[in-house]
Protein chains: 2
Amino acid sequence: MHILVTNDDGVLAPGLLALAQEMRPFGQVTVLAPDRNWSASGHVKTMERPLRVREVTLADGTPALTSDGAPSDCVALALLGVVPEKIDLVVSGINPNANIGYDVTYSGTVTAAMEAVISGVPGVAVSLDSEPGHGELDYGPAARAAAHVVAQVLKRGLPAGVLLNVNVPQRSEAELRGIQITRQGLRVYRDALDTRRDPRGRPYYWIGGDLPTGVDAAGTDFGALRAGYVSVTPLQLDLTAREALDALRGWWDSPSGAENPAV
Amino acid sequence: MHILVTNDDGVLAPGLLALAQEMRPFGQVTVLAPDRNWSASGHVKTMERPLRVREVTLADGTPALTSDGAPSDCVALALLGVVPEKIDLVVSGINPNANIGYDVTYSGTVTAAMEAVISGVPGVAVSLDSEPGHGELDYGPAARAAAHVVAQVLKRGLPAGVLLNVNVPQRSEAELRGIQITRQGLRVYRDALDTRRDPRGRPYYWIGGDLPTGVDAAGTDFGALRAGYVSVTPLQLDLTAREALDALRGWWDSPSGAENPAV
């Protein structure tokens, strides 16, 4: 069993050390993971210029590979041929925060899990939902879970096109209160602008505002971390509107919904 | 009625242009695009730099905006204030690629209309199908069909969290065989890496290979435009795999899916 461990804020963040330790009793681990932060930054292949992969080594004296790639760049050099030997598992975090509702399409985190399941091995991500301004982070508890999800994984497989989203609520061990499955939840962003004039009076804008929150209904991401469980969203590539389908063929008043557009 | 068109490939690019003429006729038109390509870029959400916004004059004489954030940026700038009127719909475009099946969660085309439904304003994406080896590009078929696709948006709406996906054939009007509801189908990637070595002998990377090209099923995306259709298809911002969660609730045995995940 060989699994591949990245992330999204750099080679170098506790996350990753802690998500690395507890998949080594799977098989191997092999680290390869952007030598920066690339939090928010989406599903990216970088294909305008080469990438770079170097050694560097992880704070307990273990050898990992850094690139100047994406999370999914890191993850495509990696199962393109960089890391030579087959890979049966793409696992991503630890992200400091959570990845819940419709911050998927945005996290680095859960798009490097994505883009294993596009080269058809199964991808996990997972998240810490960390409180705010919280000190130094234990990424221990959410480890061990992540480890006890991937050992199912392992055992049973995933579906194809799917990858599971993981989050869990920053408590101890004893505090979890176990597992539930989930569907991704309505996040609420309440982005706002933060307009400021540079030394030579020009404008420049931050996009910032408050931490986003989230509908807390039962069975969503959302919920369960609330409700102190570790939240496992199974995610699908295919983002078909299925339910809108039959109303847009309606649009055009034909049964096969064909017409020419020509105005 | 207000239309925000953005991009993803930069302001001055010939196919907003054309997409910025077409949607003039619905009401007033603002443009704010990137000031340089951000193609396979992914949703960005950009909140460790402040962003800077600059008027520039598109080829026709016609004012526009241009940010050094992202297509989304663009969007999230847009409509926290930078523009101040009421923005009714986002329209991003027009690509000179198609952007089908998978491709949909890097593309910056994509990702800007998601942005838009994120904050509740509808958004399309629109996309050319061009063959590979192609000259100068003709966006006047697409940027019409786009046209007939939103004058439908604009008389009945988008349902929530939906976002439509329109990829058109490169063919003459007089070509296209109509407009096809569609499902994201299924593209095959034929990623590859070249590794080259640099003057110094140390080794770099580039992300290549062939172009992608697509299980030509019916009813999909792809399957449309092989067929010389217009594609249009929803998508949602949920990307819950409903069908994995009756599983992987068995995989704990446990009737609600909850079990403690202490190893």
Second form
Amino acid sequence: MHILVTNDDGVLAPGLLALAQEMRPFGQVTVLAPDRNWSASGHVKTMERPLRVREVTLADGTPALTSDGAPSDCVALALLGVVPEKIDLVVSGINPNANIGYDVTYSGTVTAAMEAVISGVPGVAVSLDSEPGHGELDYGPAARAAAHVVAQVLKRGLPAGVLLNVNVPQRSEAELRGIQITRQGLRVYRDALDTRRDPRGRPYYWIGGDLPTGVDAAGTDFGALRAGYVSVTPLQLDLTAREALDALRGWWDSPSGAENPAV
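Any chance you could show the form predicted alone after that form predicted in complex with a further copy of the same chain?
Below you will find a single chain and nothing else.
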């Protein structure tokens, strides 16, 4: 078994090291991760400049690869041949903050796993739901929860086109209540625009505001985290709003009332 580990916080982030260490009992582990923080970068494919890859050493002395590309670039580079050996699974993380609800469209952690699925390789994204002002984080419980999920993925497989988005409460292993299979919940953002001016009087902007929250509903990723459970949400890249298809087809009815066959 050959597992690629990546993240969106940079190759030297402690969450990546904890994850890579927990993946090693499953087989060969290769790390290829960005050389800087790409948080909230979304799904990126760099096409207008060359990408560089170089070797680095992780804090435990093991070798790794790093790139100046985005997390999804790192996965693409590995799967396209920078890593010559066949990769069986991509695991991304551990992100220091939860990626739930609409976060999955922003998250470099999640979109790295999406890039794997596009190439036909199973993907798992792992994030820690840390508390505000947490200080130094202990990624051990989240890494071991990720290993538990990965063990089942390797044993049972995933449906084609599906990745798993794993979020772990910031608790000790004894305090974790178990695993819940969840759906995406509703993320509530509290963004605010901070307008400033540079020394020449020209405006510039920061997007800031309070930390996001969510709707605490049963069966959702946010609800599971609030209740102390590890949330495992299956995601797919097909974003079609199927319930809207019939209504939209009616927009292009012919004057006679028959559906336009050209649409």
